[in-house]
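One chain is shown next in structure tokens, namely the form predicted alone.
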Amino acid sequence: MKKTIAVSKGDGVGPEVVNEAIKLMKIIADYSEFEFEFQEAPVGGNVWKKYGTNLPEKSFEIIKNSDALLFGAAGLPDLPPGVAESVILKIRQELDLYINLRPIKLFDNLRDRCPLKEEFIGEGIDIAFIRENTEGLYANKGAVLNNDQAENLMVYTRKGCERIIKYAFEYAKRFKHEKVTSVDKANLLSPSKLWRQIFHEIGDEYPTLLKEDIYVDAFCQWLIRAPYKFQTVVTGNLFGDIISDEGAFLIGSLGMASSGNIHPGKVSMYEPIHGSAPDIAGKEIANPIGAILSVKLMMQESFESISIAQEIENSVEEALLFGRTVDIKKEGINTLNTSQMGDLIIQKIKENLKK
């Protein structure tokens, strides 16, 4: 089964972590029915410096004609905010990637890296954040009007709400979750009132699943006090950006967190959430696990291979017993650089796929 993968390594540590993800995919191809062809599609800050755009037409053509996009990071400290990073919003909007899937899982052998006390970790942290990805404030409908005023419109549409909420309930069914939690601000914002109404309309179609509504400010504190209570969490664009980053802090490091920007059945983009981290670029200390787990999401969501996706996750968890990058280091366990961490995970997946 041949798949074309567009590769946008981007800026900072992006190339370092994406290289490890590619190494993993090549091993998957050796031990499965999949065959991957990788095509470079340069984007981001360095590309903007060279061409005056962060998304050249040639790169976007490669992305549009691929089966999936593996993305590294965008952003450079010597460019104004947004010059490089806006490429992510462009791709999301142009490809209508309305789902942002951010799983947050604390591996049992990383509980020592969680900043919470054991009593708050409880049974463990394993949450699927499902964020609407194309509407709301991040659709960027607004402007700086003058030196004293700027505005953005927070627009929710029925279509936009229905499709992301439907996906959340289907996701919960697929992975045997018992509850779907909706996060909004319906006590104040009109878009959230529409969201909550639609959440319950669609929720009525899933009588076996529990449903709950939580205001975003309350959710932020419950995510610290009792993260083990949440499974599938669905929310809008702005709130989703904030709470999924908060959740990522609980699993040991931002370097552990993966994401998928998804339109089912169409080209989707998979990326770690940690950004370009220019302060550590070139030092070979970046954690590649977020990028590797983004490949897991690609196999799960775009290529419908749940078994390989699970083997990737298993291999990461097993590797953490023997080595860790500096952001998640532990006394008594080898501290590895980026490529060494990637190689250790590759060793584990070879063993698992041979079984």
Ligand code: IPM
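Residue numbers count along the first chain shown, from 1. Small disclaimer: the values here were computed from a predicted structure and weren't measured. Residues that one form lacks are left out of the comparison. In this text, rigid core is short for the largest set of C-alphas that superpose within 1.5 Å between two forms. First, how it differs from the form predicted in complex with this ligand.
- In sequence order, there is one run of three or more residues whose C-alphas all shift by 2 angstroms or more between these two forms, with the rigid core superposed, and it is 142 to 145.
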Second form
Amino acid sequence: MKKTIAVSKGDGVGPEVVNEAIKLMKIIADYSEFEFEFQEAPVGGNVWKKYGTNLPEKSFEIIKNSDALLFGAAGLPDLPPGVAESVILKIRQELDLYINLRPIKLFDNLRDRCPLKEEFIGEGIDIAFIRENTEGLYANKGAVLNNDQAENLMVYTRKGCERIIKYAFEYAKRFKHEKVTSVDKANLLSPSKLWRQIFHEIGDEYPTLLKEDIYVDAFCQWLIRAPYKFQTVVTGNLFGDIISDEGAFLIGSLGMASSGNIHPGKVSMYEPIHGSAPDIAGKEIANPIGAILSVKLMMQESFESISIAQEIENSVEEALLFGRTVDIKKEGINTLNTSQMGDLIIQKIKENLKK
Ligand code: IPM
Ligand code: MN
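Next up, the form predicted in complex with this ligand, please; the one we just looked at was the form predicted alone.
Once more the chain from above appears, this time first in line as the rest of the complex follows.
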């Protein structure tokens, strides 16, 4: 099965972590029926400096003609906020990637890095955040900015709510979750009122799944108080942005968290949640696991290979027993640089795929 992968390494630590993800994909190709052809599609801040755009037409053509996009990070400290980063929003909008899947799983052998006390971790943390990815404030409708006033319009449509909420219930069914939680602010925002109504309409079509809704402020508290209560969590664009960063630190480091920007059946984009991390860029110490677990999501969502996806996750978990990058370091376990961490995971996946 031949797949063309567009690769946008981007800025900062992007290239360092994406290189490890590519190394892993080459091994997967050696041990499976997959064949990957990688095509570089430069985007981001460095590209903006050269060409005056963060998404050159040529790169976007490569992306549109690929089977999936592997993305690193966009952002440079010497550019105004958003100049580089907006490439992510453009790709999401242009390709209509309405799902942002952001799983947060605390590996048992990383519990020492979770900032919560044992009593709050409880039975463990394994949550799939499903964030609406094209509507709300991110659609940038009617934005106004002058010296006296600034506004953004938050618009949610029935179509936009239905498709993301439906995906969430289907996801819960696929992964045998018992409950779907919807996070909104229906005590204030009109879009949340429509969202909540649609959540219940669609939820009623899944009588075997429990459904609950919760206000975003309360959810932020419950996420650190009893994270084990949540399985599939579906929410709007801005709330999803915020709670997924909160969740990402619960699994030990932002560097561990992966994401998929997905439109089922179309070109989708896979990227670590962390940004370009300019403070550590070029030092070869970034954690490549967020990028590697994004490949897991690519295999699972775009290429429907659940077994390889699972082996990637298993290999990461096993590798953490023998070595870790500095952001999750532990006494008695080797501290590794970016490529050593990648190599260790590769060693594990070779063993696992051979079986
Ligand atoms: C993310 C990022 C983006 C977002 C930024 C870079 C615009 O924070 O992917 O979560 O807010 O969606
Ligand atoms: Mn974010």
